[in-house]
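The chain below stands alone and is given as structure tokens, in the form predicted on its own.
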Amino acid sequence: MSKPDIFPNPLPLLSVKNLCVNFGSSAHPIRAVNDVSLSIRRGETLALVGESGCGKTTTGMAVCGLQNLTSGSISFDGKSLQDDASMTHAEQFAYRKRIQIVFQDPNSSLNPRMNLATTLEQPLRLHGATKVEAQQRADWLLEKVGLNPKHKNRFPHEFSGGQRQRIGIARALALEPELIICDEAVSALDVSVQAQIINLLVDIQEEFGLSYLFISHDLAVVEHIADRIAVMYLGKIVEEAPWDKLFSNPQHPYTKTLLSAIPVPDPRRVRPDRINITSEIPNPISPPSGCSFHPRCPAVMPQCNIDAPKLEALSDTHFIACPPAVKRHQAGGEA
């Protein structure tokens, strides 16, 4: 899928700077998110990709206010989300509806005791809609996500997994947000249903000018929706680039490993460029020194276990945290 590189407003809608989220004791913290910076423009999709446990979901929860920050800052539309003390309750209430989330598991994210009508109408009533307005909006939302408004008296267990995720999307759209965080929104679905939900998200984005933070462990999925991709490993961003550049010319060894793991359509074939990593992800309680990927890296060099690398610019849009790869790139060699 090809999407435009130029957006109506070049200024970021969301800006995250030096985000850190620690768990556990202060003496032995688990650095779930370690100095992460990212931005998303209006109408843009940033995919945050990495293995389970790398800090993707924690980053998303921090962005939407469901996870406290250890340090760093998050601003939305130019206003810091840490400035709640300077905002009245009414301002906070109105402001926070601009960021919504679609969770990974629609079974657990929907209240089994609420029918479809209550699920969609309740937040609308909470934000001032009349009963009639909420009912009309709920019917419109169901049609927009491809469901029949006549079924709004049914309960979540009466729908399939794909239909329940459509309900989750409708609920996220109810308050007319500007940013939606999709936290592994299609990972629990069959492949054919995944494609339907991705197409729905793309159509909704084009119609309403939404921005997405699309969290996934699967590069094959985000290829069809992302404008830019940030690859995350053990709490840090190791590579960020437009989706086409990242797929055609990955620079970080971890990115190359993830891309090589994308299966080919023929199950009898094995990718000739497959990179196998046999070791497990290091313990986040005691991460390795230097580059956190170096114990598993197929291209490790002696200096990789000394200094923790920072993101460096290969171009205006391509960033990588791997000094040996940066040097090879600058020398005109294959990174």
The other form holds:
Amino acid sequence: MSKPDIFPNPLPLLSVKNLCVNFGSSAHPIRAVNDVSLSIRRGETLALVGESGCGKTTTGMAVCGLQNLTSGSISFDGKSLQDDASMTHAEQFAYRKRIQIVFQDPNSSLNPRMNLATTLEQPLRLHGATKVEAQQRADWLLEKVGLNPKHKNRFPHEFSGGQRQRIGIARALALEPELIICDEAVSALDVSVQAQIINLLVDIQEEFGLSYLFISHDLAVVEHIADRIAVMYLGKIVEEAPWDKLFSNPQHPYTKTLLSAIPVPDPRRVRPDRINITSEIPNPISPPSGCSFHPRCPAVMPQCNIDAPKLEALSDTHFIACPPAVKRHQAGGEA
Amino acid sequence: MNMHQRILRLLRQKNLVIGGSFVAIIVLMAIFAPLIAPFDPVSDADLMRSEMRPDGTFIFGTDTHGRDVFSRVVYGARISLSVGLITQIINTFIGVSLGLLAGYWGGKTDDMIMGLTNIMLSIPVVVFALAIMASLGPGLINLYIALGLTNWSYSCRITRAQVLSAKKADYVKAAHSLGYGHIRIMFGQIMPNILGPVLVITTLGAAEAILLEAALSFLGLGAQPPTPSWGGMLSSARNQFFTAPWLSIFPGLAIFVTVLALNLFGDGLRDILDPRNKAKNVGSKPK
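Structure of the form predicted in complex with its partner chain (previous: the form predicted on its own):
Starting with the chain above, the whole complex follows.
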């Protein structure tokens, strides 16, 4: 599935610069997110992929203001989202609603004591809609996500997982956001339901010109929705490229490993190209020296444990953080 | 699940049904006391019929002043239940508010409030209530205040623990990103989800308050004679325990039944409000 690569507004909608988020004591911090920069244009989907614990969810939470930053900056539509004097409380309130989030677990993302009507209408009322407007918009939203507005008086436990995820999407859409963060939005669902939800997300993106920050560990899902993909490893982005380039021509050894791990539907077929890595993901309290992937890297070089690699451009859109791979790439010419 | 199934599920809880029925009977008894009691509990005194054994007219016998013990026990329910109700309203209000603040804000607020509850927990309740009663003086209103201020630490701790887990739920994060304010999240999103365990504590606490009221009235600090209160009746009956045991047996029995009923009711509530239990019941629907 390819999308037209035409984005009329060249200014990014969201721009994250040098984002760091530490947890724990300041003496021995866990660097959950370590110097991450990314940007998303209007109408674009950026997928953030990586193993559990690599900091992709923390990045998403920081973007929608649910996680305090240790350092770095996040700006949305040209305005910084940090708590500084340049924005009044009311302005922040107005900005807040332009970024919404869809969660992984449909069981915990809906308040079990609130029926659908309240879940959807209350935030609208809070942002100034009248009762009738809120009711009409809630009905409309439910229809948009493929649910029956007649079921508005039901409670979350009366819906299936896929339906609840649709409710979560409806709630995220309620305030007409411009950016939606999908935090593993389909990971908790069956594969057939996953496809429905992905299609729904694509449809509403086209209809409303939404941007997505699509956080996932599942490359097979990401393939269907992402315009660009950023691969995270231990709090850092190690490769970023348009989806077709990343899938057809991955450069970073970690990305290659991840791609080779995508399951194939035939159990008898063994993927000859599978790259196995055996060791566990390192402890983020004491990450390995130099490139944090070097203890597990199948193409490790002697200098890898000395210098921490920086993101380097292979082309306008393709960035990797692996000096040996950059050298190989330059030696081999444009791939 | 329709209403019918819901009621059936409630009826399967024996504790809840038995405790609830007894509580209901006692509540009705307190409300309709003037219709049930054959005599006035205070003014129908007649020294000529003092300390009569239970018989057809005075089914629980009469006391030293010749008043009908049954009527006094019936009216006594009003005192005991009002103590249970009012003190628990005060307790729950204080406990839930402080617990919400502590659990939601964490940090220094949490430390301070938890320190306060630990202090409250370390003082024996009777001693603390006695101290308040001693400074305020005896009387029913002061008893409400004393018991209302002493027993909130349990609901505070329960609330805090529930808030700590509830505030991490994704729907709370969603509410933040939808622009909900802190107060709205605390009271609109979190509180409805934590009221189950608080309700249980409140019910059990009501039983405890009724016992405490009896104890304080026994010591002469609660409702003052001639107001019919179960503890007060026990107190004035202690000299006649061997000569007129019905004076102590019936008020004692009333306290026992009320406290037992409230405890059973609280246990039953805990069983049906336990989310794991609920999940089990929902999951057992035939496919």
